[in-house]
Amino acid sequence: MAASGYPTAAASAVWQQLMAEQDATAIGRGQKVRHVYRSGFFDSHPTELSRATYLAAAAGKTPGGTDARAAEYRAALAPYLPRLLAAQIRMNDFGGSDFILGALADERGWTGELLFARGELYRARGNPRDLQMASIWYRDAKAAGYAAPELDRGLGLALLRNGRTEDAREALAAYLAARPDASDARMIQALLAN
């Protein structure tokens, strides 16, 4: 990694991330938070806490450089981030997905793909307080340009699911408008009807 270029530090950070979206994920869960200190027996891998422990204090010992080309990294990434959001939030582990939500919008701040996943992932769980934030979110999102018919789709169930039907109705037409051939069609066609 120093002889690349790469910040040494990465390698270390790559485990702490990983132990925090693990440490969401219980908090979640409502579990309790266990790191791991030491392998086991059986044990055929160190634990992610001692992989990160030793990383940091190699990455002391030899810096490297400072450029992790993140932008780059993003750049490519870019094509399929909708796609890995949506199968991230499917995995039904609001922990973890809300943590990597906030860390992707920490790196490059709340944009209208974030902001969607965000309503998305608060509308799966359905609480009566997340579907009032997922509404709040889905309209960010529109406002920071994000325009995906699946939006008005997701504003629309969210509304629907709060009691705010004429809204929903709104939303949820402009959906079908957009997306008349859309898998969920009937579905929505049949909402609009009661």
Given for the second form:
Amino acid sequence: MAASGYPTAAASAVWQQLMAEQDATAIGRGQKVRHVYRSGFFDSHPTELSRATYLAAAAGKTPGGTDARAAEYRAALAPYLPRLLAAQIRMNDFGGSDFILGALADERGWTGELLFARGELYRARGNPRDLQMASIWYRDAKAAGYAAPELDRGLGLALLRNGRTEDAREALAAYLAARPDASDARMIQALLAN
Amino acid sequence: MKLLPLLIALAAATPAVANSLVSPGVRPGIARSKLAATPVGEWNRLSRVGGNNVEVWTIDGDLLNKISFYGGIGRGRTLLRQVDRKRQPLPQVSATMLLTDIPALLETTYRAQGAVVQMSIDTQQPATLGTRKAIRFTYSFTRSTDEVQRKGEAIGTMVDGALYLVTYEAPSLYFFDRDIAKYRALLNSLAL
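Same protein, different form: I have the form predicted alone, so give me the form predicted in complex with its partner chain.
The next block holds the full complex; its first chain is the one shown before.
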């Protein structure tokens, strides 16, 4: 890895990031955060903590290059990001998903795409307070320049579920106007008719 | 001689745990709920189901064609029994769910179990179940265990904060199209 010119500390950073995500998942589920150094008797792999530690120690001896080429990685991943985020939101892992969005936002700021995904995440959990926050994220996403009509769909459904029917109508009508032949257009119309 | 009572007990207990035949004719109380249907042909009811208010019917086995009835899943309950509540908690039904949240709940349940790695909700249309407003949706998914592309068609509604859902799932290749008419016929006979 050092010969390739990548910073060798990245190998440890991967495991640290994974542990941080697991922590966020556990906290989101109201569970205790726990990482152990030693593998259990039946474990087939070393634990994340031991990997992060010995990889960091090894990286200290041979630091390698300085450019992780993160920009190229992000550019290559960009076309798939909406699909990956949509799948993550359906994992029933609120804490972990919100952590991932936050980590992405740390490196590139809260883009419209990330705000939209956050709106979808909060709408999926669907507590009254979540629905209110979801409408805020959707509107922030719009303000940040996110223009896909699905934003109006999410916003409308969040408002509708939260009992704000008039505002919901407006947003869902905007979605239907932009996507008259969407695969759920008739269902959304039926919701509006209620 | 002491074996005899045991054998009798075993023999008596067997039908309760075995799969059973669903004969044509009216069948009330599906999935221990108000759901009723009048199948035209024969189905097999599996004894192995995913939860308390779940009933599974199949013709050739649940990997080839499977109808799942979810009968009145109330607020705070999950569609399927939670196998690993700590590491893979399943999403819960909420009384405020919109009809469009039903497909999302099914997808989240499947994904949260860890078995389904790819899934998409393809179409969503208004429908009626009994006399209730309902959602009819189609979807496709793949399990990591066999990597077979499956398609699904389902109808769901909320009654007094409880979810009623009927799904039909089969491999996209051959089986889905072969048996979809039988599912739709059953669906037409469904009462709630």
